[in-house]
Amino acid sequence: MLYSILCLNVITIAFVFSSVAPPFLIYVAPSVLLVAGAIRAYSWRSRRNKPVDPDRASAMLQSVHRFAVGFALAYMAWTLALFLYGDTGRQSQLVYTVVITDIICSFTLAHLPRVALALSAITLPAFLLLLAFSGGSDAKVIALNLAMVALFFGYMVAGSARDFERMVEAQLRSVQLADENRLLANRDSLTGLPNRREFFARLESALDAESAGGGLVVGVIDLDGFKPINDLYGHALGDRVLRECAARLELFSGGATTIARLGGDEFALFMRGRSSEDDILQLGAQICAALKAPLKLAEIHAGLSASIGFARYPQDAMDAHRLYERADYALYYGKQHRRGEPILFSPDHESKMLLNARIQQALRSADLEKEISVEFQPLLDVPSERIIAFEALARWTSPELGPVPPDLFIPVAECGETIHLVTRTILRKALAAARDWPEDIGLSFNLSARDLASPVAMTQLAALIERSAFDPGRLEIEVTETALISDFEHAAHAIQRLKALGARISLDDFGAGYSSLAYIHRLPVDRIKIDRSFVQEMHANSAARDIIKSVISLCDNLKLNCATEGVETLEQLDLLRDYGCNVVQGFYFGAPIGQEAVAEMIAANRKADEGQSLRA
């Protein structure tokens, strides 16, 4: 637009002076100006929709400044030369055209104030001086008027330029804030790794790129033993542990591998390209080894390990969330069976996932009052071999699935809210059955981690115990280390509520997880129950025997009772008696039995205690 108007005004001035000025000023000089203006106009129009990088933009602006000054000087020299050949009317017309041209140039260049003011400084002063000193009083008034208009317009241009710069700065700041917000939304603030949102966005993008036939592997990583460190030393040091683990994981990122933190102590990765099973497991072993290396922080030297589950595209799933679910299931399986090792999702895992889905669906529609039953397994005092309590064990017979073992349906129930209803049903039936037992026979009952973490569930369970006719002093609640690790604060509060009712507390499966003396020290524990895995390895593994002896000695020193589960042979019982174990439980004394058989077992045990040997 600028150069189009300039060309039009050049033609107008040349036409006005065509009859009085020499041909050079009428044809040659205007032609040069017209060609230069046309070239610049075409150049700008051809580039108007093309992207320009900052360096190129800076060079273009400098070019505008140089060309504008040169063009203004040439234009000024030409118009001043024409002024000398004109009469009063033509001179007035020339001054009018030059001033109008200057105003239009200043307006079109308002966003380039230095260029606009430079043009005004070149073109206006000479004509204003000519008017002021070569004309009469009318010319002087006109010159003063034009000077005031020029100054006012220069002020307007400067103000417009400032407003424009502020608008640009505001937009740049807005873009910067948007970038920062986007970074915050997609980055984990603690470790600096991509977060869950960014991980799945990148994974889906990678899957789109690999859909033509490539391969991809997703891994889910969980730290083993982080919760005890976090609970024992506080969240500040726990955060430092997570940052250190993230730094170790970042060593495996880059190229085809992306590492992210999904939340808590859970991390994830995906790796583009086809990889063999051995390559995947080797990478997993390297990651586990890196995270297992001792943490040497200023305050502590801590040890962690990690479990990792892998799933492959396209063998295991075809979309991001299904891949994650299968990798997460492989992780879950690994933590249950091969903690601290990499696990690759397999067809067997797929079958178990489908079975879990069927169990979950059946649980949702189950009539638990009719379908759930309770069996009881005795706990015996070692010196006398007298039954002192029974542990309540859940049994579920589904109309659709048939009998479902508790090690299958309890974990599935714990994945949702169903576990609370299952727990209440089992406890109510167990308390009702135990009312008819002799007063010196107690009831042992397992609580889920989900129950301990739910204040609502604990309130309902406490009310159920209070309403029952069973003495809470005869009730022993078993909690696992896993339940404590999951949410220690809520678990501790729940245990205190149960203790206030009069119930006793037993720490179950001790030694199977990340045992911490902090739990024993900070909780009102009455008994420690050694995990069955150590008993099963007693004869073949001296380390298992040493662990059992150490735990029994620990219980003696802390004035705690000690129970051992999983006793299946006379040899195991004799060793435990020699080690000083207080209470035992296992198939050697009897398999779990129904409520109707409990009275017969108690009677037989009492009779044996009076003179007959239970072993016979």
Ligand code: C2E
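If you're wondering where the values come from, they're calculated on a predicted model, not measured in any experiment. Positions refer to the first chain, counted from 1. In this text, the rigid core denotes the largest set of C-alpha atoms whose superposition between the two forms falls within 1.5 Å. What changes on going to the form predicted together with this ligand:
After superposing the rigid core, the C-alpha of A36 moves by 2 Å or more between the two forms. Residue displacement note: V220 has its CA displaced by under 2 Å between the two forms (rigid core superposed).
Here the chain moves as two rigid blocks between the two forms; the smaller block's rotation against the larger, from C-alpha superpositions, is 34°.
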Given for the second form:
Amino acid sequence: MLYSILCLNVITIAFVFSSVAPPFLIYVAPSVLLVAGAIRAYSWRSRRNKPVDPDRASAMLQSVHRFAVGFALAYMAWTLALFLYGDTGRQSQLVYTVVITDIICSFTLAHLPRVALALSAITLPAFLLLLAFSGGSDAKVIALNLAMVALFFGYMVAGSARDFERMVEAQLRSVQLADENRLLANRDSLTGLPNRREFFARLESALDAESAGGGLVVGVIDLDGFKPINDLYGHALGDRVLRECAARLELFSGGATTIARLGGDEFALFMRGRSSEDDILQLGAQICAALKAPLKLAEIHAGLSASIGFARYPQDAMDAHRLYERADYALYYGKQHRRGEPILFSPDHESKMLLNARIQQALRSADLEKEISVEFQPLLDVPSERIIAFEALARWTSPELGPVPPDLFIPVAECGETIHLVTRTILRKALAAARDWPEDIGLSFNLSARDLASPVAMTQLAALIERSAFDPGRLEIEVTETALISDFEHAAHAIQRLKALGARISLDDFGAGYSSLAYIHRLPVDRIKIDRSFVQEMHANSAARDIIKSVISLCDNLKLNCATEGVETLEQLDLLRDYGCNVVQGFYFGAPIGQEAVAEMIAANRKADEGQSLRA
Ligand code: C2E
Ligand code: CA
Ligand code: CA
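With the form predicted on its own in hand, show me what the form predicted together with this ligand looks like.
Shown next: the complete complex, the earlier chain at its head.
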């Protein structure tokens, strides 16, 4: 529009002066202006609606500035020259046309106020002065009038340019904010990987797009040994470890594979397409190997490994949630049996999940007071073979399911709050039974990780202990490493409370989980109980023997009592005695027995102690 009007006005002016001005001014000069204007108009039009990057846009606007000033100067020179040849009528017409052209140009250039104002500054003053001083009083009034109009227009242009700039800024800001929000909502801020929400959104759309005959695999990855690093070296270093792991995992993403961080030290992936069992396990092994490679963070010396559980679509489950649940179960199962390896969800897992669901159902409606009972297994002092304590072990007989072993129902109860009620029931029964035992015989009691992590549950348990007639000095609380690892702060606090009551602390299943000496060092542990798996392998496996020997000497150095569980044979006992183990427990001395049989066992042990060896 700007150039059409300019060109039209150039033609009009040239026409008006055609009979009075020399040919150079009415043919050559206007032609130059017309050609320049036409070229400019054409080049702008041809770029219309084409995207430009900001740098290019800025350069183009600069060129507008230069061109406008050049064009205005040329236009001015031409029109001023024409002015000299005109009579009053032509001169007035010229001034009018120039002023109107300027106003229209300012209007069309309103978003470039500096250009618009520069144009006015170049063209208007000279013409208005010429008009004011060459004509009569009418001309002076008209010049004044035009000057006011031009000033008012300049003011409007400047105002509208400011508004326009603010509008653009606000729009840019809101686009930026929307981008940032989208990124924040879908990305994990620590690692930059897609987060849980984004993972499930992408998984769901991948499943939607999956045609019949296609396939997909979901993997859930959990770092083994991350929590101790976080607890012992601080969160800043923990964050660095997570970022490093994410960077390693990212190498596997792209193409058909999406990797995400679901939270904490849990990562997940899904891979579109049909893959064979071998392919999946191979990918899993590669990921485990990548995460196991030593960390290049100078301050830490702890190793890290990862376990992965996989579930397949459509064999294992049909929707995102169930696929994740099954991959997660495979992971959970894998962590217990083959830590640090990939594992595929299997029909066996499916039946275990089903059994867990039935146990959960039965637990919900169980009358714990009636259905739960306690058995006791003796712990013996090695040199004297005297019984020093009994460990309380839970027994549940469900009316629907029959007897359910504790290693099945305790983990299920631990999934919810039920565990606290279960623990209180067992503790109350165990304390009541132990009240009648001789004073030199203690009670060992297992606490769940969930109990230790809950200050409310701990308060209730502490009250139970204080109210009972049993001396807390005779009470030993067994906690597992897993309990310490899953929530170190709360577990440490709970242990302090138990110690304050007078109870002793025993670290159960030592070596079965992720053993970290730093935990023992930082907590007031009184006894370490070496996991029974080592004793069971002792005869066949020299590594198991070496581990037992080292743990016993470690306990010696740290002035800790050392117990070994799962002793089933005389050979095992003899070896353990040679190694210097203080306390033993196991079927060799007696399986867990009911409360009524305890007194009898104590009496038999006393008699044996007085005369013959229990072994005989
Ligand atoms: P745990 O604390 O390591 O308990 C020792 C387990 O080893 C008991 O199994 C016991 O019967 C078994 N055992 C003892 N001597 C031998 C032996 O010589 N050879 C073999 N193969 N096994 C032996 P149980 O009673 O089935 O308990 C299994 C697990 O369930 C316990 O392992 C403990 O983790 C959990 N549990 C049992 N009762 C409770 C409880 O009251 N509270 C909590 N939180 N967990 C409990
Ligand atoms: Ca135990
Ligand atoms: Ca144990």
